[in-house]
Amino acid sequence: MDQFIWHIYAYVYDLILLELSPYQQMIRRVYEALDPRNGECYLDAGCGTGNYLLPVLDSENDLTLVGVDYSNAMLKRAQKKLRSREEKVDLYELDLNKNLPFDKEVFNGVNCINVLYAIKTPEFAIQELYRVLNNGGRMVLITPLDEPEMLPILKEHLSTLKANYPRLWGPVFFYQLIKFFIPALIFVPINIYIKSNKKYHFFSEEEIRLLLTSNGFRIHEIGLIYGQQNWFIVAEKTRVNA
């Protein structure tokens, strides 16, 4: 996909996504999870356009960020967002197949959204972000449990909007489907375009814990997130002779 295609999703994207109640409940989520702090060095493997940094910014000052990302067009983007705080975040166009250029234990936490199930070599990438993340550095994991469904996520996104206004649901809810429509007309061609190119890693609960647990982690929590359609995963890099 040249970089032109990669610049109209990187756009539709956020204009679909960031709308969505549970995309915004899995942005916290991963926010609480990382339990980000002061003084410390944090990754984001798969940084997209930039969500799940902007959270972490506005609410910590004192800390060190590094976002990477295979799409130049999602990079560009996440620094338009990123433009008043460019000084605490430094973002890379590197591949999640190849080495990471960091040396080993320099963050304190990883996060990994969405981007694991489509990498050639999902182990080889674990061992990449274990090899970097300090002992006993946190990870938090989000990786789809099958080819997701937007019907789900739809209707997730249903019930909070009823919890959130009772009576004017419908038509908060018409409003939004007028607005998403022409990006949707847009982001559903482009997202079966990738699909038709990519091949795909999607893991069962059994799956996902050998591949964290074989390469060293030790995993706190996982659950089902995202309309129960990802994988939402906690894990700590085991201690030296723990």
Ligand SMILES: C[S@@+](CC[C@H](N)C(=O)[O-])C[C@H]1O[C@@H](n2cnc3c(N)ncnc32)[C@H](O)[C@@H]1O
Contents of the next structure:
Amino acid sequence: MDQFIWHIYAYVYDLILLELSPYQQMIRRVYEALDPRNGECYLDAGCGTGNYLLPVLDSENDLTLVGVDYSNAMLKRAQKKLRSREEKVDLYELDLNKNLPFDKEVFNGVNCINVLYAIKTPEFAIQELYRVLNNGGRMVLITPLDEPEMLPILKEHLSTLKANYPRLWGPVFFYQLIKFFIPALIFVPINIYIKSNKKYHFFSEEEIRLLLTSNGFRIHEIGLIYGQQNWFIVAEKTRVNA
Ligand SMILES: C[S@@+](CC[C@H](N)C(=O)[O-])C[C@H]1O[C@@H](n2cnc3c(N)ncnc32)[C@H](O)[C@@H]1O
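Now that the form predicted alone has been shown, please provide the structure of the form predicted together with this ligand.
Starting with the chain above, the whole complex follows.
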């Protein structure tokens, strides 16, 4: 069922999210928080259709990037998007519930954007991300609050639109609503299903703090993002692996 959900989601994911300014802002914040430098190596855990990897590859830095995801449909889209930059990025189809096929301490930074909630064993996944991260390396984790709502995300999008197009925001928004209409018929029910299904993990601030600190991370920053519906966490690996 899980694979099926992501498969369907892959068809509409970019049609909506690439138009949504809170999503674009979130991707930018991840890049700023990781601040990748020349010669470094980064992991995008649950890279989806490659929306984080693409702008990072287009930055001037010479980086090694690895994207992993267990949905073949998502990865196919990422592959297509990253085709002209394929020598700079490796994509792997794998399940974050299982051991990662990487040595310990190989990545300078890791990001995990809106994936942790979907993982059956979030603590195990955090431990694996910790293992593959360099000592002192950063992880940027984004994951929904315990009661996430869709409307505030749309409201934030609308505010940005009003700021960017003070005169024309109405027609622009109307045009986007028409564009969103068909994909939203799939996107919205999937989000409602995820939100109401007990097998997905939504964390309170206390829970997410505990999950990270009890597994060796030091939290640098914790705040809200994406219409204030997601935790935005910057954490650092502090303990030396045995
Ligand atoms: C909401 S999308 C986020 C994609 C991307 N990080 C982004 O921000 O656009 C969630 C992604 O997590 C992936 N995913 C879900 N469970 C997973 C698992 N157990 N192992 C690896 N990837 C998983 C899905 O295939 C999907 O691409």
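Residue numbers count along the first chain shown, from 1. By rigid core we mean the largest C-alpha set that fits within 1.5 Å across both forms. Source: prediction; values computed, not measured.
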Task: P148 C-alpha moves between these two forms by 2 Å or more, core aligned - done: yes
